Amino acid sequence: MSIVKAENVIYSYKRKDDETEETKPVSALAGVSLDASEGEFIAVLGHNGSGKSTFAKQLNALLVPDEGTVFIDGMDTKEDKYTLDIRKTAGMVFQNPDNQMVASVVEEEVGFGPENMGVPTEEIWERVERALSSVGMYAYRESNPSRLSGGQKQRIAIAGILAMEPKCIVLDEPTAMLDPKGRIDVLEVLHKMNKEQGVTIIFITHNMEEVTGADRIFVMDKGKIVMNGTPREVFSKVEELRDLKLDVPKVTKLAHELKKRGVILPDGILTSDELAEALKHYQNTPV
């Protein structure tokens, strides 16, 4: 079952020229299609200004289409009557968690959404408990946000989205403001999330590292889904991504060099240990 359709999604902003003062409308959304399953973990790739963040907006009801539908889980996103049920099941995470953060002490931070949705008392901090263990930082329960890393505060934003008990998290550019280990950190909360809990994530990113692990991959150029497929799929296109100013994992650009000076491997290697097989492979196979 989808938990997030979008359909033929067309968003323009309105941006006033400089010079003549006039309102004109500019397009950030030129007709997005793209579907999500319960318990899929999605990608969706794009250079600054592909129109990835606004998409990832329409999926919260932030912002809603032009034309064209985006449902979540079976909810239209233009339909007032449905904004605090679709914000319940679509929870948001943005880059920087400072912006998100509203209280003093962990655990009344991860509170807080649930005590807005009306949630009894007693099982507000059951739902604290659990997100917080989720994410690792239980023994931080009584700290102040303020003085936790960037890593160490964005696992508290998503535990907060979590305690809300959404279907499904959207994270818009999460790590951008991390360091290596902090975007570590929080890929492995969102990969435990959506196994063992069942959680659709849609991560919109420019990072190439960060998806291998995702299911599907949606890679958007000038507004529209130019690409999709499963990782392998998608970075076994090399030379297009890098028309589209994206790269790939390092690995698998390592791996595209080789086969460029007469190495036979396999399209679209994503590991280092799939790299180290094909090559010990290559060496095995009679000349």
Ligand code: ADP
Second form
Amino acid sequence: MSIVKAENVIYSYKRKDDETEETKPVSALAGVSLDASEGEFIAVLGHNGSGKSTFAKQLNALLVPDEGTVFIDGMDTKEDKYTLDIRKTAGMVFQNPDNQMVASVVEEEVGFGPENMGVPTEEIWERVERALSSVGMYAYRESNPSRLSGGQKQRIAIAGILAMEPKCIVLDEPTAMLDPKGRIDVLEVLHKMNKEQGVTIIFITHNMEEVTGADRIFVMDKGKIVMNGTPREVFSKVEELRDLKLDVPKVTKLAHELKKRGVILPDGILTSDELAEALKHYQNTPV
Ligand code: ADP
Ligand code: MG
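Write the structure block of the form predicted in complex with this ligand for the protein whose form predicted on its own appears above.
Whole complex next, starting from this chain.
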């Protein structure tokens, strides 16, 4: 069953020109189709301006298509009667954790969403505990969110969404403002939630290194999906990605360069372990 189904979504921003007062449409999505099954970990990759954030906002009915359709768990985002249920089903996490914080105590911050949804008080505390434990932040439940690191804040924001028990979480470049440790922690939490609780993840990023563990990758360019497949399939296409001004993970690039120089290796190596394994039989060959 599809939890997210976008069919040929077309969207432009209507921007008013200050001088002429004319409204000129700025095309942001030019026919995007993407289908995610429940429990999948989907990554959406693309450089700046490719339409990733516009697409993310479509999944939460913050924007609705000009043409085409988005279904979230079978609900059409164009129908107002579904808006609340859509937002309960697909929670959003944004780039800047500071803009998402409202409370001065971590556990209040995390309880805010379920409280707004009308969850009974006792159950709110159970949910808050569970959510904080699963992002590894239970020990900080009484802290002031403003004192935490960027990575910790982002994990609190994720716990806040998790406490609403969504089937799907959409994250728009959640690691962009974090240091390397914060990035790794956030990614770990997302993979854990995905594996252990079956939460569908739509993870948006422009960082290649972060998507090697996804089930499928969709690559966006100029408001379109230009490539999709498993990480191995996508990162086998080093030259095509380069034409799109996108990189591949460092170890994939190294393997590709070795291959070009005659070293026999499979396409789409994703981890240093895989590269080490593939190179093992070269170790005793004298040069
Ligand atoms: P990404 O998230 O991949 O950087 P966006 O979805 O933010 O891409 O932007 C896609 C296109 O839409 C870009 O050309 C951008 O300039 C334009 N755009 C984004 N937001 C707005 C807006 N609020 N008004 C007008 N144009 C916008
Ligand atoms: Mg963006």
